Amino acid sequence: MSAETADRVRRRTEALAAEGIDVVRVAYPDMLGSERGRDILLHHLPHAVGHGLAFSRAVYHTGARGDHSYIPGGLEAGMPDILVRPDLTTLVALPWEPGVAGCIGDVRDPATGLPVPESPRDLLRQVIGLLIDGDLTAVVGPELEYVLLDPDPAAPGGWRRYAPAPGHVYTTGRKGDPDGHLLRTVRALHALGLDVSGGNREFDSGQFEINLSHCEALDAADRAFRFKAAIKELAHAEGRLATFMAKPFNDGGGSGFHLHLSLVDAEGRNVFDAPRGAHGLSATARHALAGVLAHAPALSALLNPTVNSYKRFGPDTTAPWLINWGLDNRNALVRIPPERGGATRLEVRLGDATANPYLAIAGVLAAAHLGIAAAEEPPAPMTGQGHDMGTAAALPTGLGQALDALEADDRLIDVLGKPFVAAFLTFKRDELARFQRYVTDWEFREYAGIT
């Protein structure tokens, strides 16, 4: 650690103590876009920032429930380490935990210094700097969706929908959030700094969809990466559960994670807008949308990452299921909001909210590169509802599918690198072996009694 970053170090420690900080809590995303960390006294962030936190790296091939993917650097190579250091321009005080700051770390391999492959946060920074050369930059506003949990031991699971009044869709206050969590939840999230715009009551009883204003690519990324886990602390905190499946329930709705995309020049103009082209949009925004349109079943497996992300989708949601784009159209896989100058951007709609920020958003940015690069055209607009599947090919329909796509994808690995791709590739297989093996709920009450 130089001595300059030395001084900048021993100054925030300082401030931090006299804002009552004693703890500091360094966080990193793993492949499923969980939160992993450490809580470290304060008095030990110099050392962490100059040397670094080590964490085994095979927790990049441990899934949700603790199995491990058989992944080259993980268990074969004896679970050496990785390094995290405190990314010091995100600390901030966690609202919700009196004397703890919060910062995401940096991952690198401590033989190298370079970043491991599976770290997402380090692909979203590839992906970034290869867009175009470098020339443009991505400006990208997240939408998650989560539903709200009560405990209720008789129910399958032991939880049941919070507030379960339907017909409260786009409502706010007491009528459908009876306790009042949205209020708290944004008053939280705004303290933390993830600049929230605002919130309401969602399609399904007990689901919520808070909006983070637009921002550069990493940022927005780092900021929905932190909402999630925030999300699911204060719901802790009300003794509840906060779930981003993709379709937590068979009779209700789904989950999204939309993703609005924009580019910008080195000053600052928005280079999908075009007064005089076709439908205000520009060359560029036309090739950016046709290489998102191109690469769909392949970036379902980064944006639709689980078993349960193809149960959201079909003719009968509003979940798109088709690749086709839309003029202000919430059927289409890519919908064209209305506005157009500074605000000219495209609304992706294919993610659920299991997604993970940083591989979803490096995906999507990937695919327009690759569009724009080779300067692809869209297909004409659709119109209407868009169910007519002969007239634009389907999405994968399962995992699996989805998994096949992106290893076929040859132009799109280039960009994302084969080593995280084939490593994303095994873990996400184990995922789907694990469940083809696992004897469901329904499979029982289907065959139990007729055999």
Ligand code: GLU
Contents of the next structure:
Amino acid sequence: MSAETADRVRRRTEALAAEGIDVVRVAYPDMLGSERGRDILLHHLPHAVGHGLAFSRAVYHTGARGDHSYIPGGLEAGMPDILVRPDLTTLVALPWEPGVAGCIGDVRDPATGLPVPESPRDLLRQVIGLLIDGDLTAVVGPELEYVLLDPDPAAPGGWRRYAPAPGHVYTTGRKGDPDGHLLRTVRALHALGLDVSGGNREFDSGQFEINLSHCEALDAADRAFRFKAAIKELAHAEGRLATFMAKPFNDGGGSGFHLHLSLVDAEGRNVFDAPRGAHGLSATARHALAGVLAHAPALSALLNPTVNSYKRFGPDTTAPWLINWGLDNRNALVRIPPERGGATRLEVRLGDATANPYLAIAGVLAAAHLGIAAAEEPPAPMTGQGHDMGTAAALPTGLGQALDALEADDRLIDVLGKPFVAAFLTFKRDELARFQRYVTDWEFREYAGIT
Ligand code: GLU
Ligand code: MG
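Having seen the form predicted on its own, can you show the form predicted together with the ligand?
Complete assembly follows, chain above in first position.
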């Protein structure tokens, strides 16, 4: 750390102390997209920035329930360190945790000083770099849905939906949100600096959607990552569970993670806009759209990364069903919202809310980049409900198929890098294998009595 940086960090530390902060929570995303990190006492911050906080690299190889995957650089290498340095540009007081400020950490391999391939934030940076080479900046608006649950020992799994009455889509107020969850939450997220624009009840029972304003892609991923962590943390503080599961209940719909994407040039002009182009779209917009569609099967591994994800897809679900696009049509995998000019954008509706925001955005940008580089053209837009399987290819029907599609997509792998894709495939195939060995309640219900 230079003398100048050391001085800046010392002054920042003093300013935080003056604000009553005595702990800094340093968080970074794992491959699942969940927060890993450490709470450090404020006096340790200069050391953390200078040296980094040590964690085992095996953190990236650890599943949601602690299962371990054998990925190079982890267990068999002796679980060596990664070093995590607080990114002070992301530091903000946590509104729900007095005296604590949170920030995102940047991960380095101490042996090389370089990022490790599993680091999702660095993967996204790498993909953004390709677009910037072409002088384009990606602008992303993340839209996340989740279901809020109350504890209920009598319910399967121990949780029941908060405010479960149906029919509250787009409602505000106490009728669909009796204890004001949404108001408390949007205020807390605003205080966290997430640039939330608003929120409302979604279609399903107990389901909410909160919108984040659009911004540069890395910033958008950081905010989506912090959003998910904050929603979960706020729910835990109330003894609740907020789930981003793709489809948490058989009798309900899924939770999406829609990504609104546009590209702007060095002058800040939206390059998707072309008032004289077909549908008001430029050639760049068409190529980016074609890239997303061409790589959709592989992308689903990143945007629909769980066994459960594939149960969200279907006709008449408002989640995608076929690999298609439409003009202001919510049945399509890519919807082109009606606005043009500076707001011309693709709404990629493929992702579900379990997706790691960094990997989802990196995947979509990589596919758009490939479509632009190869000047790919999309098929004709779909219209209506888009049920007809004769009109477009279907999405993978399960995680295994999606992982195979990713493994087979050489062009996407060239952009994302072989080491990352190999680590991701091993990690996810282990998850799938655990599921395949597990006896589910469906099997018992279906087979125990009759067979
Ligand atoms: N819940 C739907 C999904 O899983 C999206 C609903 C909407 O259009 O906002 O993608
Ligand atoms: Mg929605």
